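A single chain comes next, written as structure tokens; it is the form predicted alone.
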Amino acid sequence: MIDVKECKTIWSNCLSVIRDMVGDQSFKTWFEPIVPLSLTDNILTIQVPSRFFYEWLEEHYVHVLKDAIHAELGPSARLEYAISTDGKTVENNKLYNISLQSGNKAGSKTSDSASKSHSDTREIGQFGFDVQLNNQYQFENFIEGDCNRLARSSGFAVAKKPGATSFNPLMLYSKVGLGKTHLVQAIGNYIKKNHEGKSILYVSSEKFANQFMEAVKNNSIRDFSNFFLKTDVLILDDVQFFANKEKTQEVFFHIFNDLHQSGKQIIMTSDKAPKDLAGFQERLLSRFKWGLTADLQAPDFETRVAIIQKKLETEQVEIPSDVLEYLAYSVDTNVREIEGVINTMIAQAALNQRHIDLELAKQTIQSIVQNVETEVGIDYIMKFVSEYFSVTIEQMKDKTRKREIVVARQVSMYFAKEYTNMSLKSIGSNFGNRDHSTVIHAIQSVNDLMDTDKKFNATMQDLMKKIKLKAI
């Protein structure tokens, strides 16, 4: 056996196969949290955090594994997995195998709403505009994901030299939820840090306009408009709000114009991109074209589970794997959600005293995400199935081998893998436990039918008919 110092060694060579491989977000996800233990006869054994983290490391990263295994240690190498449970190493660490050989395929406080606590708020000038920036949004909390890289890169170029890089203005757009608050409040809040001689200035659009109206009462346009240029930052929050403002629009072209001929840095949000902005002058619109527009886009899977795993981490609360990876699939729609959610689930079993678990946390978005109730879920498959094939649920579960009931069985394990988001390892907890590889050769006899059985496919596709219906 290799000593423990050598087989860090070659796993840390490894990671550097993998990194050139995948994106930032899937190598701090999957990879990173990954613990060397043993190399004996050329297998190198790992320790992964949880049978769901080995199971998506089966499932999508086999092929990365065994190229950086093979890249290392040779052809002959294999891997084997170490699943931890509360710290510690399952004694059986043979227990999971993958031979690389073969090439087998086995959250973050990022809400867009501005807070109206304020740890550093201050009263300016005339106008009543306050600093709001909010300390607890910072780049190291804004977890980074393919679906939001470059808004989060460029932000972090601009903090680094704000109004001397080519992205000015920066326009950061997307649907409500998904970070633009906290993101520009990053980029303020590490400006203030690093940059002290920087004044710096976040307001929403609708506070600007209502204090614009405010000038024109009393005749100050030119103080207001002066107010601005004395910051070295603006930050504009939901600039969609100057739609068909026209007077509102003029005043902020000038200062636009103003702030960026004098090398000032201009950061503006908006729920759409500025070429669907509908109500604006066309002249300012091609200003917020001039810099860079980014967009942030709702998170994936991998980048919710970060997300999640943000979440928690700052509340200090741990969640068995199988809700953390439920919440990761169910939450979909956007950063805000998510964390209501989590806020929601974590009240609910402190207020009840129990422990947070898979039938609490579906409670939880039942209760929050809408529709949730009208989607194909697993109970709706094998009812639907089970019906259909004139077998019980009770006798899928079973360990008969009777052939209508392994068809209607390996027939609902399909559909489940089909039209859920269900991972291999909790489909076959809904048919008596069964593991993951009774899945994967479920989904596979079923398509082997259906490409050599013309009844059985037709079979099928009467099937999936009746299913998409209830998904529409």
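Treat the numbers as computed from the prediction; the structure is a model and nothing was measured. We call the rigid core whatever largest set of C-alpha positions still superposes within 1.5 Å between the two forms. Residue numbers count along the first chain shown, from 1. Compared with the form predicted together with adenosine-5'-diphosphate (ADP):
After superposition on the rigid core, the Cα of S386 moves by 2 Å or more between these two forms. A displacement of 2 angstroms or greater separates the C-alpha positions of P75 between these two forms, with the rigid core held in common. Core-superposed comparison between these two forms: CA of R401 displaced by 2 Å or more.
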Second form
Amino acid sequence: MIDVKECKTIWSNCLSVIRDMVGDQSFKTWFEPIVPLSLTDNILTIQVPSRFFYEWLEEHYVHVLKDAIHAELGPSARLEYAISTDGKTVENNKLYNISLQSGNKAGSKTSDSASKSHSDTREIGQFGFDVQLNNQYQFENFIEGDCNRLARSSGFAVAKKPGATSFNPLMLYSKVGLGKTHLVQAIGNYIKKNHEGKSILYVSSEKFANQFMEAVKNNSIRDFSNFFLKTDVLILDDVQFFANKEKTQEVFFHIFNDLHQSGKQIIMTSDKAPKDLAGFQERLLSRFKWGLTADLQAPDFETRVAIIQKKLETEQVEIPSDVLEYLAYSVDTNVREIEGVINTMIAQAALNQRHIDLELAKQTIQSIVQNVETEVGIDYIMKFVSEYFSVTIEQMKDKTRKREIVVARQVSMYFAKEYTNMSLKSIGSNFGNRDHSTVIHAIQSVNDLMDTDKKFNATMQDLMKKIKLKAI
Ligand code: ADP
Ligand code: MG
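For comparison with the form predicted alone, please write out the form predicted together with adenosine-5'-diphosphate (ADP).
First the chain shown before, then all remaining chains and molecules of the complex.
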């Protein structure tokens, strides 16, 4: 039996280890609010503010916690969570615990907490590959937009008839955080559910390469290849990782040929189009292009709104529509970042018992998204207006007098005057070196049109509302 004081000391030692491992922001958000409660029989019990908080820790920081606690209390130590309900009392019947056994995510988790991280794992063979299909990734929660339509629909076609379409291999590529892994996992999950008996293997290229190196060391390359040849559907994620790895490419080349010849489905992802992948054997690249190659682009505004809505629905959280729009406007390149912002906001709101409002949204974005423009500047205005009117920034800068381009140009100038401190002269210089009288004329025209044209006026009101969200 150890007293409370000792438990506090131990926890504070853990914290100093954790602080070095996770960085300031995460430490503040996820570790400072934790209250150490007791230490009995080498079980440390800590109190966390909410269920969500517990799940987040478990999903993202279990290894950090494990390392810190093992360092302090030895390998047999265990951790239990108590969830505080009203900020003070502990709901005693809601103790969760993590066994902290090596490699084990959560030991005796309660069953309903298993709904989130939740990979469905099956050991195969001696290579230690898991069929790492994560239930979270489904077609149902993948939002379709112009940005990903081809990738999604070809993925779905493959999921319905693996190996029996001309989309073999199916090669999806995009920048990071735009849904490649989600989509290929969704294909795997769909096949698993609808094609009983088909064996599916999802593997990251990194893992493939590492296991291959092991096989070389152990003289078991044959077994390694044979293992892959047994699958009906091979999903290889982030194949760019094979760049400059001659031997790995070689073995994959043979596996690819074999599977392809026997009508097995191959699905790959990469961060670049095959033609732009450097460090690859030509014969392998040419095979990547045999089937269908489809890219995923950054989602447009409407798609971002839909993604956010879906995510909120899943988390069962409601936020005001102006906050939703603000998020969708501000985080516009990476879906993973959008999710990060939402998760952090939910946590912050729960923690500080406040509502999710614009202020919180703005703080969160600033603290976790890099390079986000939170000020309205001329670049932002031009980008925003050009997207809205479907013209290019180049067109706004050059001499074109086509009606819709003139309108976009004049509206941009109007907003530049309205929302920045720029002089008329410097506004003009941003639009292909036009002079200040052109800017005055533009502003006048916009004012006139707003007075006379109801539809145009409504458009301007909508634009202003959206720009102002950015300017808060
Ligand atoms: P990538 O593999 O391209 O780096 P991920 O598939 O890991 O990207 O996507 C990052 C996160 O964004 C995941 O949590 C994923 O569920 C989510 N996501 C990406 N695109 C979409 C989409 N179109 N609809 C719903 N969620 C998406
Ligand atoms: Mg990925």
